[in-house]
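Only one chain comes next, encoded as structure tokens, the form predicted on its own.
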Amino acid sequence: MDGLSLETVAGWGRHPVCRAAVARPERLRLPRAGRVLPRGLGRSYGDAAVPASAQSLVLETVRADRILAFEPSTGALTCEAGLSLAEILRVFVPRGWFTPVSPGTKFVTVGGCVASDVHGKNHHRDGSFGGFVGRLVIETADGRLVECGPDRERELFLATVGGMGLTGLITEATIRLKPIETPWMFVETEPAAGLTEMLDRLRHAGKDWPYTVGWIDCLATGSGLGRGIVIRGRHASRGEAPGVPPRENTPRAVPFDGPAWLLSPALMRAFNTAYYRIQCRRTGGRLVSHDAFFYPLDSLRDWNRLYGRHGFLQYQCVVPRAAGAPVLSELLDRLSRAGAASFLAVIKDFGPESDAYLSFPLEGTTLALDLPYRGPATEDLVHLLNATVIRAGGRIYLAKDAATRREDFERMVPRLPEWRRVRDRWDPEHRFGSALSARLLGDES
């Protein structure tokens, strides 16, 4: 394949990293032989996107990024697999239309929204981004294009939502965008003094409003465990919006790495409370950017840097909705007293599951923080809490993990057999293959 070069691999979180052979085709296709790692923008967290070692080929879908057709009667779009939302926002914004489901990032692409199955704000309303998916066009591993969807090829369509690139090359995804009247979002804050006002709140916000989510204090204790933010949107009305666009805003860059100290407790302990006691006078309504509101922290360019040259793991958990309350405490609880929480946490309400297999999401609450990496101390941290999550029925991310072990994640995914019936079905010999594929299904690395 032409084109090729030696590069350093790594996720979003900067752990692990691998040295491979990277390609960037302007038209996606597999080589004739060998292991192959589909990758998009990079901002899966772990080493779902890292190879598991230099004998793998990373194909980045990035140049492969062109809209191939829309129908305004339905918002159908269809577009090759590396068009990133942030192009799909811009181009599609000003004319009314928005992605129906967004992660925290715009920075990602269609193929690594299908292959993470990645989740919003909305997930309690509407689902999954696989919900929105009508048509796929895989390249299989022995090199047929096949086409699937919910009404075709249905199990391997199923494999493929949430299945982290591990079933075929997509190339091609037809997904539905929603109408909106204005670039504008309505947004309102309230406080929450614990845990239980936090979910509370959560809850009663998710019946009226369609993004709901909240910030949590992640250090604080006591009586404080839990306390923070609550914040839930909407799409403004053009009754209520300015008649012009919001103004875009210009990334700053994080121009080196943090320093250690800036990663203390003492400081993200003063930090957090600081942040709750301005957050909690910012109650009422207000208008805000779209990007303000889904991605605050695509304003911060390589803001992973932050967390120094060694990187950190972002811990994302989902608990189902009767472990509750003292399932949450029980990990913050662990999180506070290991001292290594971080800025962010994040605690938002899950709808139902869907069908496809590995799908993170399922009813009930999910818990997101960083935890700056420190070695093996991190990562027996990890299975602390997984093991509090696998006895409350609940399991982790992987587009987020890279610590989990593998006899704990086959507790916690009880569709995994026929996943893997799926896959060994449509790549017998498992060409693609990653760094969490090699970890957690124990493939040959």
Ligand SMILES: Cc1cc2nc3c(=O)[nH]c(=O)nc-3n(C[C@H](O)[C@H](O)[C@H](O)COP(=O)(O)OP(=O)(O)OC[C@H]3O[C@@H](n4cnc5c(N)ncnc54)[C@H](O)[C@@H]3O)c2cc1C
Given for the second form:
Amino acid sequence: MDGLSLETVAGWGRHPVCRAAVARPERLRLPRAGRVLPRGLGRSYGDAAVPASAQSLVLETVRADRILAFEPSTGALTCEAGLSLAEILRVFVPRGWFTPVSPGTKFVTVGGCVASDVHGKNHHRDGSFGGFVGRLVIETADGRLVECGPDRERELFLATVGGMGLTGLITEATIRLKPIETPWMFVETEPAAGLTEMLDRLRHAGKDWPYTVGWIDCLATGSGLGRGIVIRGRHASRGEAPGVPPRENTPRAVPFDGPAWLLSPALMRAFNTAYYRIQCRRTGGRLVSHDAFFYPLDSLRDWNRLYGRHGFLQYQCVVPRAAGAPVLSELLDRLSRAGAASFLAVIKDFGPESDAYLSFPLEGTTLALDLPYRGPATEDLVHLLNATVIRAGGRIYLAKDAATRREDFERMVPRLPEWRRVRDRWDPEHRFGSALSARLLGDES
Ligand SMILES: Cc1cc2nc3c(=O)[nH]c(=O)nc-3n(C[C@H](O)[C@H](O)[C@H](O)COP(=O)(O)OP(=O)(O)OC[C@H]3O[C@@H](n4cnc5c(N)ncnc54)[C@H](O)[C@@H]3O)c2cc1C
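Could you give the coordinates for the form predicted together with this ligand, as opposed to the form predicted on its own above?
Next comes the full complex, and the chain you just saw is listed first.
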């Protein structure tokens, strides 16, 4: 394959890393032989888009980013898998369309969103990304181009949505965009003094608002455990928004790796307390740009460098509704006692799970937070948190993970045997593999 270069590859958390050959072709095709890992913009945090060893070719899709068709009567967009959500929004927001589900960064590809079955602030109402995919074209391990979707080659489709790139290379996708009246968002914020109030407010907001999210001060303890703010939003109507589009942000870059003192517990605590207090004052409704609402972190380019050169793990789990508050407070308590958590944690309500075998969301509450990587101590903490999550019938998000043990993963995912059967049918020799699949599925590295 032309244009190969030897590079250090890592996820957004910058741990783990691997040296491997990387190709960025303009037309997505697999090499005839050898192991391959598809990769988009590398925004998964852990090792899902990191190869297990230098034996694997990393196939980055970012240059295969053409828009192939758009049907204005339905919002159906057909594109190559390397197209980013940032580009979709640049082209389609001025024309009155928005991506149906969006993660907390727009620098992700359509292929990456399908493979992780990403969720957004609207999961409680709209479900995850896979629910808006009408058709995929997949190059399978034997070099065939196979069309699949909810109504054709359904098993391959359900194994690919949320399948972390392990069933084949997604080359094309057709997704359904949703109509919007303006590029503005109408947003309201309210404080929650503790976990029970946070959960109540999230549920209550979810009844009327399409987008909801909570930020938690994950270092608060005692009666303040789980305190934070709830943010609810919707696309603004023509009547309430200004006639001009919002001004675009120029992202600022983090020019160096953050020093260790930045992550000291005292500074983290001060940051979280200050953020909570400032946000408590911002009650009432306001209009903001969709960038400010959906992608606040994108305004700081390379913010992952703030965690220093050892990187960080993001821990994201979901706990079923019935298990609820006691389990979440146990998790927050463990984190707070370990002094391992960092900037704010994100908490969200999820709606029902989808049919895709490995899809992460499950009806209940999800919690996500960054853990600065401090070697085995951080991994032990993940195992401890996982034990609580497993007992509650929950699971962790593969797009964020880099530390979960294989036996714990198997306990979290009841549909894993079904997924394995479909994967083995389409890729019997496991040509597609990653550091994640070596760790969690026992693939050869
Ligand atoms: C700041 C930030 C906020 C985030 N917020 C959220 C959030 O709110 N919700 C959420 O769900 N996620 C969130 N994420 C995670 C992110 O949405 C996912 O990791 C997404 O998959 C990244 O897309 P990518 O193009 O960078 O894929 P990569 O990270 O490059 O790859 C992710 C997976 O997709 C596979 N893959 C990529 N392209 C293809 C392809 N063409 N064919 C087959 N497999 C492919 C890879 O093999 C890998 O397993 C966030 C990430 C960041 C950095």
